[in-house]
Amino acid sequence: MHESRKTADAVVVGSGPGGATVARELARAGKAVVLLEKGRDHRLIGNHFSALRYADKSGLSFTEEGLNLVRAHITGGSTIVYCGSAASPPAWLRSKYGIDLDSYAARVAEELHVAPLPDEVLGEASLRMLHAANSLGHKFAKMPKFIDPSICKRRCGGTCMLGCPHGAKWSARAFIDDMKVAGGELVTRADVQHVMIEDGVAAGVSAITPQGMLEVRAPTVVISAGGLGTPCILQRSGLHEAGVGMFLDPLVFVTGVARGQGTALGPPMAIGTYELIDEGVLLSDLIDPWGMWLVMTAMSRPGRLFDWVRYRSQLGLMVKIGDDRCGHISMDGRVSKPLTTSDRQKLSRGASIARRILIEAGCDPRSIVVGPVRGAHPGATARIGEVVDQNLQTRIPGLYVSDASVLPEALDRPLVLTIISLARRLSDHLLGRTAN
């Protein structure tokens, strides 16, 4: 099998949000960069023939409970998949942890004009829910969303999940841009094995590449495969602490038929409410995809599946809770991640209070369901304070994670802005900043 070297001063694995912001941030300060990326850089997105290429296992990957993990291979990674909501790190991060990041996500929503949308954009049926949602008492408003209104096509059908095709929807590729730019290198297709350790200290990563073999030797190794893929490099790497214990985020969709424009007629999670967050639950509107939509009606409700005649005319709620942190991820991939009674009961309460905002907006209760419950964000899989320490090192001197693996406890909210302003932190630290 042919080999490669190549050598840097830094080498990231992982392009999503963690990974693509660090390697911006060094390759921007001068640093040698290589970015290591599993998927491929796929530029046709947004629908779903597109998303059967970058999603692990075609959108079809379950944990051994039987939960559905939805994770892109891709450039970009989940920023591709997300729904371009925004929300600030958690005060417990500072006060339990010691981790400052109000700062820096601060810098960052600025930086990429986090806002909410107008009405214009956020579309007929999310403002009918948020109007039905405060009727009721509930605390509902508009959500921050990286997304640009002025290139919003709102009436994408559902599909903004499945990858932005006009743009508008902040994605971690266009750091990927400023880090080649600025003089990094992207490799993508690289499957990392392992990061390879000389006398103690990270001395690189080993990947396989359609090409053959690829040693990237660089003093500074930044581990950003996502929740799933980090704990998988980390035991490989002898790091076997790593990948017990996590979080999911586990949620469900609410839907019920009304009259008029349906939630996939808007963009995603413009609304939704953070009332219930003392108790780890958010509620969001929400719908998957259509094609999605039919594939998890097929498998748990078959009965239903004349309603995706009106599927534009569903109304649509997300229940997410923040779950207990259990379970493990093996060093070949395998995920168990049992749901506590807990969890169970979050969902419920969640799922009670989504029916009845969806009948006082309009939904006939005969057509209300509650869908599976899957999983949204993985992490918790090299948490701070066991795997990492606060500067996001290892025991491994040089070996950095920089992703939702670190998170220590369920986020209860939208991760990317937390994700991207602990790499902008990880950043200042790599290059001797001073944290700001």
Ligand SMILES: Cc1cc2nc3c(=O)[nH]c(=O)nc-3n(C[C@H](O)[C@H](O)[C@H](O)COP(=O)(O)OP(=O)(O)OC[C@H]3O[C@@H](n4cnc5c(N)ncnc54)[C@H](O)[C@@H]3O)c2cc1C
The other form holds:
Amino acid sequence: MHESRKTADAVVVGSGPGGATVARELARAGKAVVLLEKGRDHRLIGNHFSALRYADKSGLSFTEEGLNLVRAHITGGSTIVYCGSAASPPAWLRSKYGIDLDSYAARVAEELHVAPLPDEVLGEASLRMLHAANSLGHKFAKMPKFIDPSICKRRCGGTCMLGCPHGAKWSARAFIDDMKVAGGELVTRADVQHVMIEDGVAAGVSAITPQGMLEVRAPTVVISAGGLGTPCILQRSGLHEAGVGMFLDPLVFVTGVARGQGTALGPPMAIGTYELIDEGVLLSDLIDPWGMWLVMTAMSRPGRLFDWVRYRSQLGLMVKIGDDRCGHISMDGRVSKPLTTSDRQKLSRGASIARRILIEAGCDPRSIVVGPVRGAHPGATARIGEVVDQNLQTRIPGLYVSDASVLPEALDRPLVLTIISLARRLSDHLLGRTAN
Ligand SMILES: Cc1cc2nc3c(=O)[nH]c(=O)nc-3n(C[C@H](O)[C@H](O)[C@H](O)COP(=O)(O)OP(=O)(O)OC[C@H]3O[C@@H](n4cnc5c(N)ncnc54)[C@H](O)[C@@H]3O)c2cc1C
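Okay, that is the form predicted on its own; can I get the form predicted in complex with this ligand now?
The complete assembly is shown below, putting the previous chain first.
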């Protein structure tokens, strides 16, 4: 088999928000950076057929307990398919773990113009649910978004989660482009197998590519393969403490049929409640893209497939919970994540609240269904305090982690702003800069 070798100051594995941020910051500081990504640089995004190619197992990946797992293998990672919602890092990261991200998050939010969407961009359904929830005494608000309202085209039909073909939704690809301009190198279709460790310190990584084996030698190795990918690489490199326990932020969609425009005709997760966040529950307006709606309904409630003809007038609320840490990931990527009694209680409480809001917003109560449980935010698989230290370094000098896997607990809220902030903090550390 053909073998090739590269050398760099730093090699970063995975081009989601955790990896792309570090790669950009190091390249901009003049470091020679190689960014390795398992997926391709698909440019045709935003429709069901292309999404089948970059969604992990075409969207049909499951835990051993049957929870559907959603993530993307593509340049930009899961920010290609995310909803573009932003939330500040939780206060407990500072009080409990001594990690202050406030100034980082404020600068990222300013740079990426994070803000709630104006009424004229919000869908009619979002506004209806906002008023319905507030009239029931829940404190719903417009959510801050990584979406440029001047580009966002309404009526995309729920396809935002397949990738934004208009470029309205910020994705980590923007940072990869910046990295390339600064001289960094992106290698796609490079499936990293393990970290090379020589004399007890990180020396680079080894990857399988379509051309054969690729070895990238670098004194700084940053693993950013996501909450599910990173622990596999660490375990294959001898760090068996990774992948033991995780959060998945389990979620369910509660949907019902009403008159007028449905949730799919506006940007997803445009409104939501933070009032229950301290109890580990988040509610926000969301419905599956139509193709995924069909697959999920066929698998969980085939008797309701006929509702698909009224897809465009369905209202949807996502109930997402901050779950207990448990389960494990095997070296070969198998995931076990049982739901605890407390997780099930939170989901069921959130679903009851969602049901009342949907009825208040005009849904026929007989049409309301609760979909299957899924997980889209894996993390805590290489936790701060257990697998990495406060500077995100593992017990192997030179080997760092920068992605959702370092988060020590479920955030109960959108993660991307926190992941970028942590990655900026790591970049400062690697460059010997003090935080400002
Ligand atoms: C449908 C959906 C909607 C979401 N909506 C939101 C939202 O609105 N707001 C929010 O904040 N969060 C949202 N999230 C979650 C958010 O997208 C993730 O938390 C975030 O992308 C995680 O970033 P990461 O850097 O940890 O990993 P990822 O984004 O998963 O990136 C990891 C990258 O590493 C690559 N990789 C994996 N293994 C290897 C390997 N062996 N070698 C090389 N490369 C590898 C992957 O292909 C991937 O590109 C959503 C997620 C999903 C799935």
